[in-house]
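Below, in structure tokens: the form predicted in complex with its partner chain, a single chain.
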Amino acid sequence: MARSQESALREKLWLWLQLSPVLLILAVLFGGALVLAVVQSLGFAPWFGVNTFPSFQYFGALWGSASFWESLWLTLYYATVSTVIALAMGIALALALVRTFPGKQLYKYIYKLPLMIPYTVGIALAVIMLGNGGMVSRLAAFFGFISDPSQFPQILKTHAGWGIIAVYVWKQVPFITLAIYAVMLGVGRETEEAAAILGANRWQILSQVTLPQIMPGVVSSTLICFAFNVGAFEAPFILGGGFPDTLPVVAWRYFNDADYTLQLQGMATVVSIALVAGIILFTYLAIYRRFERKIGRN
């Protein structure tokens, strides 16, 4: 006899017992909320006197309207543009951080500040800096470029969304920098040195040796940022350009509508957000996994 069946069972039980609190919270609350959102979006809401489960009328109405697609486009536009910009800046900064330069110590302090404070602060800063009545506009007036706030190029409250993007970038660059920097420290500089000795120039080292090795950091930090950006509410709500709004704001407006049946429409909206985020991120992950397999990680 190896180890008795009973003790094997005990092992198993103990293992799942250790996982159970986490499982419980995520399955019951997170999973539960997700399921509830889905069934509601499919017409199950007896508490509003609606029960047409399962019916796709809410999704139908939602996806059938042009404004949904505009909103979706807008949501993805903000999320993508800001993630891409933040990523580019994050990588550049992380690369810079590995080297030594004067004032690095102080700089290492400061760059993380946005990471530590809520998005709402970033929004407040955007308002005070970038608004038509904001600081930049005032400086422009001071130097005589404009004579009325309306002449200042619209940054906030437009569908071009540069204000929203600025806030996301401001907040997420440090996060991405940190993630990539940490991965870089883990990778170490030996392979870079090896490449230098083998005659690679700086650009070749970066593109052929460094970047492929920090991919895991790049991927997971983009993943997290993009998902957040798709689902973010406060920045597009405060800084957005009004109708059409991003999907989370649309959902919020549905939930706040006097018409309670629109709650279900709202549920359909949030489920759509989850779907869209899910699909995009999984595609991204799938592509990345292929890349990883190609370079021999597993």
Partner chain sequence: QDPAATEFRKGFLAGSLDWSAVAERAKSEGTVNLYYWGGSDPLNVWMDSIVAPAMAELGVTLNPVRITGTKDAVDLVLAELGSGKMVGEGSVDAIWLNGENFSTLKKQDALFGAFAPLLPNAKNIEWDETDPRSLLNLRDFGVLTGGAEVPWSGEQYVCAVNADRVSAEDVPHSFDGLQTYLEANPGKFIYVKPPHYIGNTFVQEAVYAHNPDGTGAAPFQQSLDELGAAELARLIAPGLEYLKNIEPLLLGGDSGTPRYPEDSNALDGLFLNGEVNFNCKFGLYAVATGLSQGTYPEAAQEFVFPEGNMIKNKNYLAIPANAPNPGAALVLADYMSTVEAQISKLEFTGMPAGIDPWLLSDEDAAALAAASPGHTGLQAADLDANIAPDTNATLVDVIEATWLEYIERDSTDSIETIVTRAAENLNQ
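Now that we've seen the form predicted in complex with its partner chain, could you pull up the form predicted on its own?
Coming up is the bare chain, nothing alongside it.
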């Protein structure tokens, strides 16, 4: 008995020893960056001639300004709306993919194309397509819906953020579809067929059978997309409506300022983004865990 415990302990130590190089890299790259960001946001930057550590003055100045809350609202608005729209479209496409229809094999390749295209290309496409001098406005003028392309409603460079949301949705629908489709292939369709035989209608099958089954794919994919959208910089910077900007753009403006001591204010902004995103994602995950326990899954 004692020998088996000793052998198990030795195996566990050997496993940790094998993992130690990877854990060390992760700790230095991610943990070190996080610690550096936190200490700088608390006033520790002697290389800039600033050392007021520990001080919350940068957080106080940031959270005390009305523009911070407006920027936070815009950040969460773009992230939430685009994630919800992409999720609805991803579920619909995944449901279609498990069925048989003409051209399915070709469609399975086409819908993944945005995954291989960088966000910056998507932003350029949004400018070409949705700008006031873009293809959509010119087509609207050509078909007589408007007399001049300049009369086309402004979609880009507004705080409504439809251009930003369009880019996020275009890029993330394939990712969410892929995650949910993989879950659906894993669980199979036997339960849905059994529910149909027992008299359940399509809505009952979707709401009471399919959606609970695909929740792992829904939660994992939306967690990743939402976290990315909260911290995204390029699309809000290029397609956004200007002041007030989203929080990542606000942080970039601090880091890009000629007064390098403002980088501490920028670091407080970055830490604030991480705090807000972490609280929201932790709450989302806790609600999901509670749902899993409620339906008997651990």
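All figures in this text were calculated on a predicted structure; none of them were measured in a lab. The term rigid core refers to the most C-alpha atoms you can superpose between the two forms while keeping them within 1.5 Å. Positions refer to the first chain, counted from 1.
- Core-aligned CA deviation for Glu190 between the two forms: less than 2 Å.
- Remark: with the core as the superposition reference, the CA shift of Phe145 between the two forms reaches 2 Å or more.
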